[in-house]
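Here's a solo chain for you in structure tokens, the form predicted on its own.
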Amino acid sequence: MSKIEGKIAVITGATGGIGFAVAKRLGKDGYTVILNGIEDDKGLKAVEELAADGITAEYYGFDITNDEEVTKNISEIGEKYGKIDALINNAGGIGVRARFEEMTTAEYKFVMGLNLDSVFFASRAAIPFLKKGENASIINYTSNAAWNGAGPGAGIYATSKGGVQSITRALAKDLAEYNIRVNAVSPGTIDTPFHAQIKATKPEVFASWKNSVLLGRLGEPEEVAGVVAFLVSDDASFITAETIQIGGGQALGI
């Protein structure tokens, strides 16, 4: 991919992981790259780690699930450089995990909105921006769980990704008109600090986690980043309401 000039893309939960890989990749393609997070610390580190690369970042800490701070840190974002070229909703997570039965309303809203209500606010507050970049597009992340439901105590989670499916889609229909693309990556299992706990405690469950996958591996946050690299591209311009599974062939069920 040729290098990208001028272009500005927004990153939620971009200060470690799949969307730090994001952003370091964007960066390396010519992206001036704003992080979010909510550590500012890591924050901060990220940032100068991707300028010791060569790379012009930022960093703006807020709470991804807080309707204010979004439209507020969102809406500065885009004064600042007079557009956005790409949002990717790389913030979420499990959350809480909790039977239905067991899960409480303040613990379902959580999940919710870390997952979706999170994609709402930031794709809203960047919309008006969105309509100002080249080939703009937006990015939002799903997952296995929104087809297969996950596993017990992960019911919501997986509900909550369903939605994003669905949101995914709905953004492409609304935003069509003015030529900005909505597409979501579902990532499988990738090998990042997500996972560093049961990597830690049980490294012969976390091991045999590849043999679900077709390719017999984990994958790495820079193939996840890679695929993001292309659908934010011009070699995508024909590409939205689409979901592209990164996962070795994980979704299979083997």
Second form
Amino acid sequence: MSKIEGKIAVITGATGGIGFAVAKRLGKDGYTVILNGIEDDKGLKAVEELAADGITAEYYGFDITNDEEVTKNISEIGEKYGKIDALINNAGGIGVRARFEEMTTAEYKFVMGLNLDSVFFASRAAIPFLKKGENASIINYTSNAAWNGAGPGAGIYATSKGGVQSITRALAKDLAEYNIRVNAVSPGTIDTPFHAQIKATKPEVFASWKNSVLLGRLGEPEEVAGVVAFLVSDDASFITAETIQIGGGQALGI
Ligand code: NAD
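Follow the form predicted on its own with the form predicted in complex with nicotinamide-adenine-dinucleotide (NAD), if you could.
What follows is the whole complex; the chain from before opens it.
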């Protein structure tokens, strides 16, 4: 593939895990990559690592669940570069494990804020700049959990990702007239810090997860990044309102 010149990608939650792999991949493809996160030390190291690879990268530390911070920072980025070509709404996570009966309102709001409000805040702020982009698009992240309701205690994560599934289609309808495409990826179990706690406390459970994957292994962050790179590219110029599963056949539920 020829190098992409002058394109700007904003990736939320990009200081580690899948988000960092996406930043690296888009950076190698020629994008200027703007990494967001809340761990500033990791963010600055990530930018250094990308720069060493010849990638133009910048770090913006802000909390994706804070409406005002998101609007201020994304507007700053948009003004600085004059446009945004790709917004990758990657930040998200389990947040809290609690059964619904015991879940506090604060816990509920935290998980919905991290996975769903964040997509709304970042997308709304980016739309004026995506309108100035070229084959501009938004990528959201849903999960198998949105279909199957997730494991015990992760029901609210599932609920929030169900919302991401819907907002992907709703945004696609809303933005089609501007030729802004909106798609989602649905990673299966990908080996990232997302699973750090279970990997450390219940390694046998973590090791057994691969048995439910048709391809017999967990996914790597780079395998999600490759699909994101395709979805934002000109090769995907007629794809919108779509969700691509990246789970090695895990969704079949073997
Ligand atoms: P991760 O925990 O490794 O990374 C999440 C990133 O988001 C971290 O860098 C974290 O610092 C950042 N973050 C957390 N709260 C934030 C906030 N308030 N503001 C800004 N950044 C914040 O997780 P990951 O596996 O890389 O997951 C990336 C996305 O993929 C998430 O949306 C997740 O729900 C989704 N996903 C992951 C898996 C998986 O198995 N890893 C499966 C399905 C979906």
